[in-house]
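Given next, in structure tokens, is a single chain: the form predicted alone.
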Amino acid sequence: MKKILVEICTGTTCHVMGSEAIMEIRDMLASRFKDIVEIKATSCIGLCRERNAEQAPFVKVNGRVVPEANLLRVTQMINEIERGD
């Protein structure tokens, strides 16, 4: 299966809005994802300026933006990508 890249914004706004907690997703993923999901912290990706900052924290999963990201929403996006949605 193709790799799934999860980019978690750690810019100031996203950090304040809870992006650090999303880094825990690495420990919460089902074992089938351990080899195909890459978790990467990234500096500000600028989405809080392009969109509404109240939608932070932002995460990108294979380039798809997850606004108001949390563990559940990011996990759902990973599952959607795995299914080919």
Given for the second form:
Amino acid sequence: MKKILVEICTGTTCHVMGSEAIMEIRDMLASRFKDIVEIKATSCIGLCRERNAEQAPFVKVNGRVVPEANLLRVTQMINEIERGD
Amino acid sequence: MEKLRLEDQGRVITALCDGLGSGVKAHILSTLTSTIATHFAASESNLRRYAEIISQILPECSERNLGYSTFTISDIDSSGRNKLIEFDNPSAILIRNGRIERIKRRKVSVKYGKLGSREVFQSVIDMQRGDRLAICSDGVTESGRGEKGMQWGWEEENLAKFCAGICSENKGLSARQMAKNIVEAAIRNEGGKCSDDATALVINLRRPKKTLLVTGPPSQRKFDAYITDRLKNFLGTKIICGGTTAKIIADKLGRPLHTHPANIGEGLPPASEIEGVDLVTEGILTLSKLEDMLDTAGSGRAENTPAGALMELLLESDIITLIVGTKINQTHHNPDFPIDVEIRRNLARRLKRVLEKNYLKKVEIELV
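Let's compare: the form predicted alone is above, so bring in the form predicted together with its partner chain.
The complete assembly is shown below, putting the previous chain first.
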């Protein structure tokens, strides 16, 4: 199974908008994901400054951006990638 | 305790005072005495005269009909010459090369209000590099009184031995750490809870320690290389506060930037790591938290957060250079952003003020 990399932005904007709570995803993933999903904190990825980008907090899952991220949206993205969408 | 730096004369004057009684009364007496005494010492007034004035103007305790506070004043100039005046505090302890050095004292009698003639000790110590001078309140020397094996408390002699011990164990021990060690030992003697105020003031003569803190992206791209070079070539502690700034510098240096996920859950964004940089943190939230901590705690226990680590590094340094990028982060000034964040350069100015005033650091700000 291919690895899935979840990068959670911890820059000022994302932090204030609640990225810290997304870290809990570590404990909430289904057990089949335990070995394939790697969760990383990153410093500001700069998306908050782009005019037409959506709202913070931002999470990248295998490079795909999840705007206005929360536990649900990140989990959905992980599922999508697992299915190969 | 009061500290005063006379920049033009290269003098630093400190006073440790212990007021009669406890709580608010003792606090008022000691604060008044320390403030007045440092300023009198700064103006090089006659000791007899000012001890007399202090004793006359201190407010009297209604129960004891007496206004009284001990004081030890150290007036040190840039050559290391320390004029020490001691009144009723435990004797100051001089540690040189890990050994206790005797201080030659001269006895002077002064008139101290209702108490009449009292003895004050004057001495001049030519301090050498590496010397440490510890001044404590009687809460330290009398700590543990009545405990097993300490009928009279810890006593000056044992305190001096303790000081010599920790200094020879750790040659690089800073004044701050040493003062902390002394007070913590006094608290241990008391079984974890002090029955009297235990205060320690330590003077350490050393070459100034330098720190460079870079925060915020420069106003223009072309200065990116400049801030990177400054950081790379700096001799001393290197700190970066700001995610974007860290990224710019890591890219220019060609070194990876790692963020620790382990430290999450402390209310502040986590610290990161760049090889060759001592500390990398988020910017504006961490610096705001640092300002709060500097304003309130000071000598308190350091928090185990990026802001706590930052405070620890800054308080261990003497000369701090802040390179402040002036590019405005538009996202922070967006009406949808849930909190108002400070403009970085105002925050830097306030940090400079508190570090200089409360902690006697030298701080330079450079805007890029």
